[in-house]
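Single chain ahead, written as structure tokens, the form predicted alone.
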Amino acid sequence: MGIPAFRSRPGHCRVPAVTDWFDEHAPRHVRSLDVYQPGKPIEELERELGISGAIKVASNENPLGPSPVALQALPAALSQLHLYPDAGGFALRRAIGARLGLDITRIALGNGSNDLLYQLVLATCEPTDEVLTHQYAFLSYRLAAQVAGRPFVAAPTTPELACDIDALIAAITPRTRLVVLGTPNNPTGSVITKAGAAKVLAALPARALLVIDEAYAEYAAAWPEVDHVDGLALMKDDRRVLVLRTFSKIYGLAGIRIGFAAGDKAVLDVLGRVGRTFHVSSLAQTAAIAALEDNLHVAASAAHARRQLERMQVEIAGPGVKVYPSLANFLLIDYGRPSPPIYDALLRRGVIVRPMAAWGLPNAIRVSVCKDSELERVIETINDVLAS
């Protein structure tokens, strides 16, 4: 329960209501923040709506589940839960380094890659420094800047909602400190080409960093015929590049929150100065070390996503409907009309999608891949709602 507002009485001093205190005393940049609205658990939605067998395709989770190799590694770590985790994450950083051909000093761990993004803004940006991305990029890029009270700039996109490299470059100023690009991008699924990334780097001020968010990079690897930048390869050639990766998506470890940054050791040293001690749990580190070796799960998950996306792109259709191509594990679908009634109708029929109004796309929803046994129902339900 929240703290109740107190009303003044004769002879008593008035105690301000919580909202009064917030409006009067909270920092201006905090007052401007949107409150994150988490989705309700499936069980709660089923209870409220009187339905059963709901399918959640709203959060870009891996429908094949966690890496089996990671699950096998966890029981042995349970007896050590009375000990603090390795604050330096040495074993996991060594494993990542060996896997990617990087020195351990070029790897930093976080409570998910999103955690590292927030640290990066705090560690590198002066109060007037700008964080730059494009209009339909992942919401956390804006939130990371706003939470720290740093200016945020969103450049226009192409008509296909992809990053317009020339427009992005035109938005760079001497105050630009971080240029953050997701590839594949959430929620559009679009990618940055090799030439596009090189062009951004050529225009980047000497004091700025190019941050490439590769949360879905392992999914994009299933589309070798499509030109998209390899952030890790680019980072090895240019110290101004920092790459974010996560174990939440293709490895299926979203519930234990683990990700990493790869970049120049001087940048990561600054990053480490604002991080919290013991912020990556021992279970997360153990699972991630094991998951790195689970090539079968990665390959199966990537192939599964490509197969489902290709089918949905063909079979989801209707007047005015546009399905955007994606190299991730989700699709963006624009209906040409406001999506809240569509979202609500799908919800009541047990298909939980993500409406995109918060991204500035009021006519769109995002649909994640699902289990093969669920796909037919997801497609049929979406098409039935469209037809009605």
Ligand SMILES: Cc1ncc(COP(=O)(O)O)c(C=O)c1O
Second form
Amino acid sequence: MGIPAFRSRPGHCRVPAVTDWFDEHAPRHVRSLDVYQPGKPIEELERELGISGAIKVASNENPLGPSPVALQALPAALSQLHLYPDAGGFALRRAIGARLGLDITRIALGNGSNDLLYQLVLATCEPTDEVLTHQYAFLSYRLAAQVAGRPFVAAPTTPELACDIDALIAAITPRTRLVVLGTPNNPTGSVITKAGAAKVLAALPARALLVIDEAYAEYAAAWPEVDHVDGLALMKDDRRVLVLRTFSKIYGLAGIRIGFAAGDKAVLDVLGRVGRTFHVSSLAQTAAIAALEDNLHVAASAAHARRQLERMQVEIAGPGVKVYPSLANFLLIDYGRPSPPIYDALLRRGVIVRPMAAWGLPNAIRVSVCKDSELERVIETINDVLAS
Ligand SMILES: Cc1ncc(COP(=O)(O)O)c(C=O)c1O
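Now that you have shown the form predicted alone, what about the form predicted together with the named molecule?
The complete assembly is shown below, putting the previous chain first.
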């Protein structure tokens, strides 16, 4: 395999000094944090560029909108906003448990699934414990480790940028505490196979956990012919597996912030100790309980994403262009040349994509699915810019 796993060092990624105080007194691991660059709101970009009618395909949101069943449930919750939310999230955990066939002690709620990931690092890792993933994994895995000041390790991937199971296993050390794998992974869209996950578990030290981030699992379900691991099934057989799920993607509730972890009761118990009280709002809990019943929205969104990805995979083309296979609601496109000018040209034409330089992919952009009425324009604009 040859390429060693990346290991973070304090200060490996310097952020410009903010103040003298910051330089002198802020903890070293905080000074060296990578800064997450969120995409700008569409209105802000339109104002900056003096354009209108822009299409944002940059954040893997659901272009079909929020679950209509969730929207119907929200007004009734408004009259209760003077009350603190249910800190134990009992009704929602019961609803999730009933849906997944799990006792509620095996479910924990978070302010989005990212929140749970950060909690997990704090709750499980001693200062020298390592968080391991692969080189092109979701950026939050690295950030969660860095925020907690824990060593972060990224194993090399396959040439297709997917998780190389053997390289990942080779990067496991006695200090490995969390192995975090997204499936489908953001930004590559690649999945972990059933055999791959089993191999990782077989190599996992007894003290470590395998965290399977299934933010896009409901989209992957629309591809039954492709072998990919079912984290929840794996979790039922092995106490060391923890699954993260979110309502941000297929349920269309990214703005209300709600996700959950499913895992062993003892692991969730420690997770609960570092979480803040009342961090999952009552509106989020109400919306999620309702959304869980919205089979129609889930099915329509998954089918819509698959249809669009299949079309984009065929129609986005050009010399040197590579479109990676994806089972999520976005595609990674490599141009074989630096993507910033391509990103800028797309922006000026009102198509907002995600540049991938921060992921270490300077030649790539990520494009999310869009409304059907927008697809033609997105494909045409991308191809025009590629040809120019
Ligand atoms: C792989 C992956 N995991 C987790 C998340 C975070 O989701 P949430 O909104 O639940 O924090 C995202 C969001 O883009 C994601 O792509």
